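This document starts with one chain, in the form predicted on its own, laid out as structure tokens.
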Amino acid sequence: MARLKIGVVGAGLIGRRHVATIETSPEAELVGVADTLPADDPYVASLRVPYFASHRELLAAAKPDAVVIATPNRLHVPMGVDCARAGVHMIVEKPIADTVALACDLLREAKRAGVRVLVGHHRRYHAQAQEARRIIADGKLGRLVGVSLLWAARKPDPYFDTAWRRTAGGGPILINLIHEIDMLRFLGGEIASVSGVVSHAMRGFEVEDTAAAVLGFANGALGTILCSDAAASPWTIEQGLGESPNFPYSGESAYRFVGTAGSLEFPVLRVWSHRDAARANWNEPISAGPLKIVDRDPFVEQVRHLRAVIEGSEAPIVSGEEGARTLAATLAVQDSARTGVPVGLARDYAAIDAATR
């Protein structure tokens, strides 16, 4: 196949990065841009492929094969429905929707058209996630026991002079935990429950600055997590990876696996161990040995993957069904802190393997 004409909707940071993925990659052909931001833009002048007003408009003179779709949350799913529609593929950023109900329709949409949906939950590509999820899956933790994430950095003040991150939906849980939930079902197994807690102390905006959530996962393992955007740590993965120059490496890492055979640091890659696996317990000595990973550029690998999806040789690392059951769990926090009551996934899932099948 030739190589995959794409399109970027939405120039704001991530799409930025996207665009320019995009316009390296052996991969693809970057055919166009759309946004709104007016024709004599800095960064409109300097784009070397057709600009569009509009995704409608570049899905008609573009003719992508697949367009990522990185705008606000709500104009997720309405873009994706048109995309769908037009028979088009797609990178949605993450998350896929505003509600699971949304997520639902976008799915029988492009179920449908038979069009691909991957969402852009990209630190799955990491090698060093599909190493850790190697480690977990062939046993050499035993059985996983549970799971520890502390995601905590403090965002500069001109951060919020934007007024939606002041304002629900735009703090930590939607923006940042999102990500590590998905980590966590990729790493961890899915998730069954959740309980959550939220605070507003530290800056005192509609929006949360602090959530904490203990997960009950399907496979009987349990979880807890802290994420803050105002406290100041080195405990989050993207200082971990250094995966961005937005993000000095601290090299540490933020999640913590625990099983009945041994433990893994993430996103460093140390895995804890017993000398003699059958008389592991805390009287014998336990000891660590780091793993040495050559990592990748995740959105490279991203576009990448898309085009194996589509041209039916991979199966999704992150379908639209993994983006909607991430999004669930993660909107569980919210709901389970608003009602002080434990909220349940059942439903949702089965909310969302109907709307794939």
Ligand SMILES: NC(=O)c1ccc[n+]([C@@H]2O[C@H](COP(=O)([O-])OP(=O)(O)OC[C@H]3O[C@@H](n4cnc5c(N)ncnc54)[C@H](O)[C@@H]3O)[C@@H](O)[C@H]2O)c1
The other form holds:
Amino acid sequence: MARLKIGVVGAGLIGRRHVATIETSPEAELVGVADTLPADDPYVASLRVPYFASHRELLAAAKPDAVVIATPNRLHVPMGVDCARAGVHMIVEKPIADTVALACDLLREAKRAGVRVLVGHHRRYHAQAQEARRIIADGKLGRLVGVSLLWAARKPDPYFDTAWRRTAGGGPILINLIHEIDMLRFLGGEIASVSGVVSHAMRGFEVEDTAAAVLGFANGALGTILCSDAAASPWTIEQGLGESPNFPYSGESAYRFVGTAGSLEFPVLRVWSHRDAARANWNEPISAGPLKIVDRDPFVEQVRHLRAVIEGSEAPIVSGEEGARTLAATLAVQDSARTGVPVGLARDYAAIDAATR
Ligand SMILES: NC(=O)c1ccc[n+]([C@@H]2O[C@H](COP(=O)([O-])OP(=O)(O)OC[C@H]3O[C@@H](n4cnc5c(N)ncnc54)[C@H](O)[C@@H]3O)[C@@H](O)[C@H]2O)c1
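Let's compare: the form predicted on its own is above, so bring in the form predicted together with the named molecule.
Let us now look at the entire complex, which starts with that chain.
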């Protein structure tokens, strides 16, 4: 197959990362960028590919095989529907939509058009994430009992000068925790129920600065989450992976998975176990060895994978359906915090299944 022709819609923070990735990809060719920025904007002027004032112009003129949609959240579904109707595959940045119902609209259009939808939960492509999934799925921890996730970082004060980051939807649940809930689903299995509590106490904005949640997994495991963007700590997956120079490497793990036969720190990948499995109890010493995993750029891997999915040689790692299920579980943290009751996810999952069947 010739190189995959990809267009990028939305040339902001993450869109520029996609542009840079596709430009250097051996599997893909960047055929255009669309944004509402003026043509004399320095970034736009620096582009080496045609620039369009709208995604529709890009679809019509550049004729991409696939598009990356990296615009504000509310535009993901209308733009995705236009791509589907044009027969164009897509990577939609997270969250796939603002609501599960809107996500289902996009999934139905994609199904009808026979196009592939991947969602930009790019951390699933890290080598550490793939290895952790293997460790748990292969039963190295025995039966999964539960997981504890701590995602705590202190965002700089000027970050909140932008108004939407102080209001509903602009907080750590939909911006950060959604990635972690996606990772918990990828590694631990499907989440069946969610109880949430939120706090605004540190910054006093309308939006939460801190959230806690209790998860029930379909396999019987339990999970706890503490997530805050007001706490200085080394415990985020970004710092644990050293994913970007913006989040300096801490080498610490944000996740602890515990099983009947051992435990796993992630993303550092330390597997704790007893030497003699027959004497695996708290009276015996337990030890851990770190695994050495050479990571790769998850955005590069995402583009390679997109092409393989379109060719039919790989099953999608983060399909539109997966993105919609992750969205449902994330919104449930907010819903439960608002109503004070646990939220079961069976109805949302049934709607998502119906949209993809
Ligand atoms: N995967 C990740 O880790 C990750 C990281 C950051 C952001 N995101 C997601 O990516 C999306 C974009 O976030 P961002 O931080 O890059 O935002 P941003 O504000 O930096 O960029 C958005 C871009 O979209 C453009 N835009 C707005 N309306 C448009 C329209 N009608 N047509 C074309 N372009 C339009 C804006 O001009 C801007 O350049 C969000 O959905 C966000 O949740 C994902």
